[in-house]
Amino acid sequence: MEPNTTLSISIVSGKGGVGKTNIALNLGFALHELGHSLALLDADLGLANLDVLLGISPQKNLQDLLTGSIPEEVLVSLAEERFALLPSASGVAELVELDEDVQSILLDKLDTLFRQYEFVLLDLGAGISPTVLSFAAMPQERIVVITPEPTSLTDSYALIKVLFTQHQIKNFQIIVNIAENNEEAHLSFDRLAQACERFLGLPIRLLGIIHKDPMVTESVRQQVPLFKFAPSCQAINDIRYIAQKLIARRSKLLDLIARTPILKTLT
């Protein structure tokens, strides 16, 4: 088998309503626009939203992989070339409780499926439930989405703390979303970073800032991805910049990626 070249990233948040799913979807479009192949995995089990944002109704989902469906049949193409969605399996939070043999079968299927892509983005549910934590620990990298709200910072710290102490996860990149300005965004990141450094001895990195943009809300109402609804708006320009940083990071990590599974066992 050829060395792995796929960078897998979970996109998580401590609380809901911070724009995580919108970021995952439009980051996918930005990476594709920049010439890179990727798959989106809707891992928000039971509360899937990626299909809602896209205005589609997939016929198959993640659960069908466990019942014998060919992986390629489950994918929904989002562009002409190598940009696909693997829809969520509603009501199968028990995936995390599967025995090791069944987990291994599922991950083998996903590994085979995802190896054709340069990026895999997992959109997860919010919070610190066992399901969210397990899926957050599976990929090689993590992006934590925060907003300047104090509750977002508190809940994001709790998420990072649990992943660090219980799953030994040390690499966290932060996106500050819905920021009024750069000063507010940096202040929010600094508060979270100082808490992580002081109480966990854990450094975190600022990946990017996405400014507050009225086009985001309107695109959700229209069920049209922001990337297509307002391709030149401020939020999309911010997301494009983040996509460029992820492309550079993948290039830097290729040697490490080659020795790392796309998704680790759900434990």
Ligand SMILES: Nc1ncnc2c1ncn2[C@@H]1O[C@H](COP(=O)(O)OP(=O)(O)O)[C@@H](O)[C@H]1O
Second form
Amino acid sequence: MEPNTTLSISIVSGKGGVGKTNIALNLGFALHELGHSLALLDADLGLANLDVLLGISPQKNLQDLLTGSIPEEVLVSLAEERFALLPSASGVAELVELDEDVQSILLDKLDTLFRQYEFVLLDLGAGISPTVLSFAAMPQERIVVITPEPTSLTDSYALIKVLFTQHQIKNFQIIVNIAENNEEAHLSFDRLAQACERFLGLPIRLLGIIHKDPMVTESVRQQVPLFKFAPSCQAINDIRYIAQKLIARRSKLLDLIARTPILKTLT
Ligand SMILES: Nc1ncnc2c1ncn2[C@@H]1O[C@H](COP(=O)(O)OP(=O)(O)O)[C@@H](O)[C@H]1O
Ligand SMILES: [Mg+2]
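Could you present the same protein in the form predicted together with the ligand, rather than the form predicted on its own shown above?
Okay, now the whole complex, with that chain kicking things off.
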């Protein structure tokens, strides 16, 4: 088999409504604009809403992949080429939780399907339910989205703690979203980093800051992806910068990625 070149990243948070779905989608557009291929997997099995943000109603989803549809037919193309969405299905959570065979079949199918892409981004539900945790732990890397609110900090610490102690995940990259300014964002990151360092002995890394931007809410209301709705707004500029950092990171990790299945944590 050809060595793997796909970097997979799950986008997680302790608390809902912090901007994961918007970040997954627009980071996808930014990576694509910069010439990279990618697939988005909607792994929010409860409240799938990548399709809502896109204003589309996909015919097929993750469940069809499991029940034997032709894998390529389950993907929704989001650009002329090399940018695809795999929609979520609410019935998959039970299947995946119940049965280890189903899990490994799903992983095999996803691995084959994702090999052609340079990046795979998984948009997850919030919290620490078993399904969320297993999808969070699956990909090679994780981005934890936090906001400056105190509840976001405590909930994201709880999520990092359980992924670290129960799933042996050591690598966390943080995005501070909905930041009023850089100072506030750095203060929030520092608080979380101090807690992780002090109580878990775990260093975490700041991947980027996305400023509070009224265009995000407006684009959600209009069901037009922010990247198309306001291509040069502050939030998109912030997201472009994060996309560049991910591209550099993938290049740096290529040797390690080559030795790791697409849906297995890099160690
Ligand atoms: N950078 C931002 N600036 C302003 N509002 C934001 C920003 N990011 C997200 N939001 C708001 O948060 C809401 C929830 O975003 P969403 O991506 O659905 O979160 P999640 O997937 O984490 O539940 C959006 O509808 C938007 O109103
Ligand atoms: Mg979401």
